[in-house]
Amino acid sequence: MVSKPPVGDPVQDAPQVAAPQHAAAGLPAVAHTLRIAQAQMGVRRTARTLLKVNQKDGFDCPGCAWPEGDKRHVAEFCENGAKAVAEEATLRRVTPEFFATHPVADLATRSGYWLGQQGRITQPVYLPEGADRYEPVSWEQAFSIIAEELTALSSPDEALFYTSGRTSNEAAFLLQLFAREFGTNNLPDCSNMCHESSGSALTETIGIGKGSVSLEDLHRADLIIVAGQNPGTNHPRMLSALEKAKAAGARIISVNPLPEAGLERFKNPQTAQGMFRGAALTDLFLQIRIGGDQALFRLLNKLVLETEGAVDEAFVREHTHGYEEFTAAARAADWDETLAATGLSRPEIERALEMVLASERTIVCWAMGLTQHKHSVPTIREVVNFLLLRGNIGRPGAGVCPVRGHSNVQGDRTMGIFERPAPAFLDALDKEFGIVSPRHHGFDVVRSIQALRDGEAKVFFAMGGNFVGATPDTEVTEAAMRNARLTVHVSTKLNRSHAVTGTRALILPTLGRTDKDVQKSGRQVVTVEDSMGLVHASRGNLPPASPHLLSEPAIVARMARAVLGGGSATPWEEFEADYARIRDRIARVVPGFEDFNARLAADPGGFALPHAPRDERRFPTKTGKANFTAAPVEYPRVPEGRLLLQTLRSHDQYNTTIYGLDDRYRGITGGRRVVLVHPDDAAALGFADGAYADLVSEWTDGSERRAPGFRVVHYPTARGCAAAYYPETNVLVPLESTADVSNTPASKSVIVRLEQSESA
């Protein structure tokens, strides 16, 4: 037996301190995940389960989007992954029951945790208009109401289609292709909100917007810089990666505001020695001041150019454009604006440069400390500059290393889920299926909550994810939700999104990454691209939920038929039947998936996509070649009595997924409304530990926004920098407080005032 999910859902959780460890994993992680997946699936499921997991003939942790390599543990799983199988191969079920018995006004009261814990969705249910509660469905009703809504429209473009990292890549490509058949480019997406900046420099600077690095590379590195990162909640599989490289001779450096456990000290469950006693990754950790990352990588260029024989002059001169113009601008940089910048000492930033000047080969890893700033842009092609300076693209063990979250968020880009295509992507599209896509630009994340709001917009689709929970700026997130005529949510779970409805919403139960999928032509695969652009198949092996669930190319394929009718020359009905026929079409239309289903077959461990920089260091940008940049130096001035606050994760947390109320690595246990600040600021702001503090962010147009009653916790933080947790603070963050260029909200680098709490 499993337990039952919590009846109780405590308006105020009450957080417990201790002091923060100083080591990931081990002993105490193994025991975590066996608890937490009993609980949810017994001892049976959870042994049939987690032996699946990341196995070449299992299923994809619906996870990070860590990679595997070729040769793999038989628990080829970390502790957070397993919380997130846990949590979908649960044994708890939704049933109309609970919809009959919890008003969507009840729903809305309850924490995201809460939700989260009732389990998996049994049938379609749907909340018609001037009702209170969701009533069930068949799916061919549900099916002509989006129908209904969707022609209409007075416009293709008043639809949004919203897309998580967890959808599939057939899933993916079969809902932009019905989106561009349809008739709108509104296909906003999880990385929207987090690599889009990365995307976005790194298409500018090299020519494509992924990584260039394999797992290979980390090994193999000399030295690898981990900034604006936490792997060992985040994407603890890398910490293995990071061992290895250790092992074999490389040096780290950290760069976040925060210690963090798992960059310290890493215990690796799968051997006994890692167990107990773990490996020593860091070598020089430099605290940074939030959004002083550019001002750091500029003074090292700087430096770099000024030590004779540093620079990899052949490569500058056969690989590279606009040298000169970066270098003045390089040369420009001054110590005192840096060291202000980024709060390090000079001694810190001189002997990061000695371990930069000793490497032959660079990585440099980021994630969303450098991405949800307005100057994120600019500071990723300031990393690429400083990787150019030495030849570190193009060279094995060297290279750009942005680690995404989601499972396959890179993989729905590749298949085309993207508000501003590529116009070969579409002209492969319409010839390959007879269509005309749409050429001017759809909506992105914020673009599309500004539309709802403003009565551009009417029907809202999520195929998975919690977009009320991810997105900034709550109230006006949830009021623009309210404007919908139609929000569509294709879940697995309940969560705080199918409480905040238009006047009519469907929830449509999807088979999830574990769940066995057979269709018409037998048991289906599907497949995912992971951090470093390699393709896999994933095979679920549990029976479904529930019989009345669908999977998310079918669900895709009946929401077409039924909106485009006989008008449409799409074979859907054949892609829902075999999921290989939708293969065959991506073959055809993008790159590199060339003999899709063959090499599929051949190798189910995946295949590597292309990569020109990495591969050939040829560089597909306008100029033809690497582009250096020279953007003037930004990072946040924080007023006098204020401070700068950046949104994170706790441990028992991936994305807006609670799976607890601990955080295990920095000491707080029972609940999740925390502010953690430097003792020393707390002090000279009057604010002892364990006194509660609103915390109000400000803004330069004059308005605040106010998020009540929050523990503070004295802890190491850089000096003038705190940390809350989402998506308890996104209310704190502005829709029009976006990075430049990548429109990313700017959650990393929100000043705040705290003031005492009247909700202690």
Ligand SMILES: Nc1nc2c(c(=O)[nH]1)N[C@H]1C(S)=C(S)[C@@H](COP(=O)(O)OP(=O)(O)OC[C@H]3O[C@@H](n4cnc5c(=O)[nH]c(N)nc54)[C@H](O)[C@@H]3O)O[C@H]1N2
Contents of the next structure:
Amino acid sequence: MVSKPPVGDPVQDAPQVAAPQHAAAGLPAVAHTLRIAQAQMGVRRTARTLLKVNQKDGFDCPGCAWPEGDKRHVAEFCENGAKAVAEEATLRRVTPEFFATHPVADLATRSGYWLGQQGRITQPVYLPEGADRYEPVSWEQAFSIIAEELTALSSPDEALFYTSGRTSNEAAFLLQLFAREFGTNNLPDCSNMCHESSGSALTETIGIGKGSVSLEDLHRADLIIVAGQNPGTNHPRMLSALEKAKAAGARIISVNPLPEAGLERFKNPQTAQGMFRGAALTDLFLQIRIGGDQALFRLLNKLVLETEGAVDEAFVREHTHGYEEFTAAARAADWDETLAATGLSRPEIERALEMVLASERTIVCWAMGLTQHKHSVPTIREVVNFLLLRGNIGRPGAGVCPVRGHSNVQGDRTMGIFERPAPAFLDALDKEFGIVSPRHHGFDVVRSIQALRDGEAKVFFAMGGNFVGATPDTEVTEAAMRNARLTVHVSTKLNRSHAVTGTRALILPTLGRTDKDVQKSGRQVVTVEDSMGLVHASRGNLPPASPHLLSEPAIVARMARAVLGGGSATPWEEFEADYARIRDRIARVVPGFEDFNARLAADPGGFALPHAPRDERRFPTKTGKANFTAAPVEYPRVPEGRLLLQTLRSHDQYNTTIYGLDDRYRGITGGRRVVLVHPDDAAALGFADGAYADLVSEWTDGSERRAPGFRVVHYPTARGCAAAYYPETNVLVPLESTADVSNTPASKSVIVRLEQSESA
Ligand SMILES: Nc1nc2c(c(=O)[nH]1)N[C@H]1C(S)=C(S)[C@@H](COP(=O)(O)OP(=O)(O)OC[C@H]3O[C@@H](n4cnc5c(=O)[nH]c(N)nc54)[C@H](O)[C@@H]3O)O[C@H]1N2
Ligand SMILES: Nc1nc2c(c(=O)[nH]1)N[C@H]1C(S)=C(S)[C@@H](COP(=O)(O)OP(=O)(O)OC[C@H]3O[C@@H](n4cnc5c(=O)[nH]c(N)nc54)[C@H](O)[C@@H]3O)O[C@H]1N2
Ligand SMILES: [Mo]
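Having seen the form predicted on its own, could you now give me the structure of the form predicted together with the named molecule?
Whole complex next, starting from this chain.
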């Protein structure tokens, strides 16, 4: 299988390479932000918009899910948040004339970058069966097309309702309610590709699939371990928290196959001193091999166990379960095997141990570097073992910190966007609305693709996101999507998913975070939940990108009325008119949201959801305790002459949205088809810096997948490892290559070989 490099790029993909940088943010970031923002929005709109980001009376940044903290700066956003805002608040527009001159076949030849650069979509459009281009359609017609296809299904389980993580709590609650009233739990979401492994591991071990720390905890920690995360690019405001923690005496270990600039040194653009000098953040850099983390934490656990007085015995006795089995497994950990799995040296691990033992309050932060491997769930369970051993959960300054991606991905899950909902949640939903939700599980992302491929699913509806762009095995996924009877995308901007359609297709343009949302009862606010379980309001302040847009809650409400008709007793019209009425219902269905509207009115800055392990050291697991686990240690075995490829983000992208062609901190400019390889590995494989290679992935069933024409960059990554950007490399990830238990695509462990490229 071959993924063709996109043609039609306004900028030729011709990457230039300079030395990687050692510090993140600072003046270059400010200049870069303003350049991108002003190109999209102009000068006045830029100022007006950026000053509202993350303010209590403003909108939640559509960038990442990092929390804001109580004392807000005038400029409470980061370089990449500003790019996310500019991308949405752009003055560029995609009009019906655009679709008239660009047939779907033309859109399919365009790069994601080009599609995104066309601007905000302004009207609903429809691709009839057999037509070659989208045409304008009224909202009413659009909903009746959806109703026609959904009611023609032989089972509600032939429909899929995908959610990307920008959707507000209100819209998410309505969407899952609609899906369940319609009769299915097929609610796959981006989380299935993201932190599902964290959710799976945490729910089993501590009883709740969310992080247990607040910003305050980070500021108070003695030791913060940042594993498998690149905050300088993906959560830049986290660097301020790390800086503050360091100033208060914390130490930081970063565990990563790449030396990431933001973790090395941070130049805080919010302080004059920080802007120029910056703070060194990392005390110890463990340059681990991809997939070596479970082995590392297992050995650290063994070493802690062997240290007199290092285990918090009172905590273990009172609050945990499974200690005996775990200790037996941990004591068997082996130095040689760990050194092989991690590529680390003995002194490095001993140094880490000293720092671990010196810390009374330890936090482990992680993101995709831990969640997207075959053995991600046992890896994260081992992190939990590590924290439990020294009583580091439910103590100020300590805990688990899975750093979420999309700005409301955590909230969407809290609202019930989940293909495997808890029975208690469904009971509450049914009682509130007088419905009977299906109890059998629905399809997650990978299962949804298989269902489309195998003809088990026929209608695909997406609340945001870029499903075919973000999912693995591009060719397989695109073919599967083309099998659908109807594909519907509620979107702000164009992307690849609009060019890969079912027999019929709809694009439904919607308001974004920055747009003012006015309904019958007046101006609306929506709410979101950040990575630390704080719920707060978000209120857009810009005139909507077009007068023809509907908000996400309005789209779901109208779709529900069209599909369910008189059979539904749910007051969909009332919900559309006044989102406070949706919140009244959330308050009665979702624990932690009691008196939702009143609390929101009292403090638009938000409130914290309850978290039993954090708040009261209570662990709502099956055993009623925090569970130690004792899985066998796994790590990827890479055959001779092959590399282990991780697919990751550049500095100029937001998932499949490409802001620009640079990756400033890594020294790459003007192109994205690059593969970072250790100079010694590259030399051994016969690839000079600047040579061009095809990446060929090899899967256990003997199949191969190819992504051609990548410029080889000699780069200081861990030995045996390689890195290249997503989504260009998604074609290499086999659909069946997923994490055990969580079924998350293993996007960070792809075995590849490099072949001399013919397409250079
Ligand atoms: N600007 C911007 N912000 C974003 C996003 C964006 O695309 N752009 N995306 C958002 C989303 S949805 C998410 S989920 C987050 C993603 O945030 P990250 O997880 O930081 O994103 P990635 O670029 O996938 O980076 C993975 C990191 O893990 C490291 N890594 C890879 N494999 C391993 C391993 O086996 N072990 C260890 N220890 N490290 C490893 C990589 O070198 C890299 O530093 O960011 C969110 N924020
Ligand atoms: N190989 C590889 N694959 C990966 C990953 C990886 O690291 N490697 N990471 C995975 C991860 S962590 C994630 S979260 C997924 C991301 O998967 P998705 O969330 O599906 O993808 P995005 O690129 O974030 O979606 C961008 C689109 O969302 C739409 N959009 C933006 N804002 C709004 C809004 O307010 N409302 C609506 N309705 N639409 C909006 C726009 O049309 C835009 O084109 O990708 C996953 N895929
Ligand atoms: Mo994500």
